[in-house]
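As structure tokens, one chain now follows by itself in the form predicted alone.
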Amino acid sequence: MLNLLYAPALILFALFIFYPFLKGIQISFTNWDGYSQEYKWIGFANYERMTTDPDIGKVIWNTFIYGIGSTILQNIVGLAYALFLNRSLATRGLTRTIVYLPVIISPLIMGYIWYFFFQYQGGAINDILLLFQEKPANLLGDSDLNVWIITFVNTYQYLGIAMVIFLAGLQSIPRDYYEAATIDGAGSYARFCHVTWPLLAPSFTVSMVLNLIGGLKLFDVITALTNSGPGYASASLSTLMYQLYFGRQDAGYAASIGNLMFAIISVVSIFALMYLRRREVTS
């Protein structure tokens, strides 16, 4: 019999995550404006539109590069952050603050804090460059780069989640492991591959499917550093949907670009989960 105590949370799941997801599976078959109180059925045209759309392969590469890009940035520099301040270091305490301190700060605000530094006219990298050039750069109007510079920027917020996971994994290795190594004969490199690396496992299953879902879903950034411009150069799904409700006025199509959205993390995360999974049971 169903605890009546789980009801609470079930109700409040169906309104507000399983009702809304049906919905946007309905509106992705019609013609919405978002605003107006009629709306046609048209089938599944607006998904024969993205077969047809110009910037939908450039939006979809885009989210993969966020994602995965991010993800193994956060993860290489957080295991290295963590493999240092497990140490018995005199400022452990306040180097963990300073990593972690930029996750609690809004994703917008932490996009609008890099802007003037990466801004056209007066950007702080530009001062710079202004000394050793005669015009600044255009960074964040480059569509080679600016997608380099949000997936840096997400990369910098978010270190101090895959930190933290890679602490409290190092912390939970039984130190007789590492003595038994050390009378073996293993160096630090030999413990780090021997002991370190396998049983770090679980977490990296944790920090890899976390990064890995934030970065394919990845949207304040994005618009406070370039409003995903120039054109649609550094959008990525979230933005893109965004900007055809509220834009275009597109509601339809930015319903059928979220089920989009949807399947891929989906898929990817599942196959991510399932490959990590299976390397814990090897290790």
Second form
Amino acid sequence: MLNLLYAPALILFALFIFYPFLKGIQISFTNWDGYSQEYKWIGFANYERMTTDPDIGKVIWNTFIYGIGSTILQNIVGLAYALFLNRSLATRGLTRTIVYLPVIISPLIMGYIWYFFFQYQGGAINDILLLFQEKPANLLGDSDLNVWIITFVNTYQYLGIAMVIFLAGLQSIPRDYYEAATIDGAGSYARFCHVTWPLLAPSFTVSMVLNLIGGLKLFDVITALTNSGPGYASASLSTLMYQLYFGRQDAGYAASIGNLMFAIISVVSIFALMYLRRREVTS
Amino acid sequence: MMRKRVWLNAAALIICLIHVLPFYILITTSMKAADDPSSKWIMPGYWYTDNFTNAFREANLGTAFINNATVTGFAVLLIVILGSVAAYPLSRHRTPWNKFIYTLFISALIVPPLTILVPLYKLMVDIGAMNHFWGIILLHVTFNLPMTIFLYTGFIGTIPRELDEAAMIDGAGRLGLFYRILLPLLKPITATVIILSGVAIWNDYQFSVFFLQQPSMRTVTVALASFFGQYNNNIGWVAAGSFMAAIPISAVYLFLQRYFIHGLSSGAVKG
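Since the structure above is the form predicted alone, I would like to see how the form predicted together with the partner chain looks, so please show that one next.
What follows is the whole complex; the chain from before opens it.
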């Protein structure tokens, strides 16, 4: 029954994905500290603890801002860039190359690069602000602002993916459709609404789901820019889980946070996928 | 008409300028001496090379680059071999059992490896894979296989079956058929797989920081993060380190950018 050709891949899967996944459910019902051989079965205590954890509400909220906020921004700007670059411009290749460049740079390094922009002492933004005001602004230490700065950096970095997906989608729309619409008297706005928008539906599915999963699991950029501080103000579920495990030896609780994150990401992405796929069929 | 074109090109150049800004700030920061209070927006009239030599030495970037290349090279090689071989029966023999296996592989696409970090860490300790390149290589291979199998299965589906049959009649065994007939035809999608998984593994921070904790085994991102932790008051050093760490992959990208962009769009939309 098992095919020898995919057996190696399947063994790796069983060992490094399915087994840990089940093990993670088991660990989440214990008070394991991550190191010792002894730990107790404590039932649903870790999950009950989530409901009273003073930080978790903010952390879940941040995770959604990172996921949904960057998805919306990336798709709006990515589509705008794609529509703009779909014209024959001399600078088209250059723009595409430059907008896509951050995609291939490590998100950790990207975080450091933007750190030089937003940092308190001698940051590039503060160099400008100091021309108008006395004191520098603590942008990354501002717990209302830094979540949006991180969302912005994630958007900047992965904008190129949305742009390239939309460009590929635009190029697959046959030219005759536009010609036919023009003959029927459609202006450029009507052509966009009735030809481009519905026929781009498959590109939206891919771009939305990729960006959504990428944003919901955000980790490196947060670590580089704010180290999820001050306190837990800019933490996401991934950085919270990391700190619980390695910082506070709270492995059982960290495992339950991991399971919560797994549940959120799969529910959100499956719903998004179903909704977006249905849009493809009806268009 | 001519005037409109000029304006559009000017707008495109402004977009480029905005997107290049962070890199410009990175360069000016990396070139300034620690006691230079001038703004990050101004290019210093000198090049303070100490930032670069110090960062390279203190962050141990030389070793880190070699470690990164080792892990990425072996992982990508295994991904291509295991992924293409696994996709072949899944694409050619669509039995209910194979469809189930395929769905199993693909469902892992939605799961970020980070969500199972705690049990994964325990497993790596238990099998003695901590601080060994083979351990992290196997992890990278596993978590990149879903996308790889997805891409290969889709692509093999577009290659006519008649080709297999013709080769069989000519006496090719199944493995010979795969390597001599199919693999050469898979070049475009193999390039895409190499690019996508290569970039992901080269840039990885999460797995590397958990599973390669020994200083001599650090990859570039881990070396840089610990360097940042130590010297974040000396921003010139950190900037120079980040700059050097970003150079190799940026250089590869600028040489091969046509394939990068093509790889992503063909992988994402047509796959």
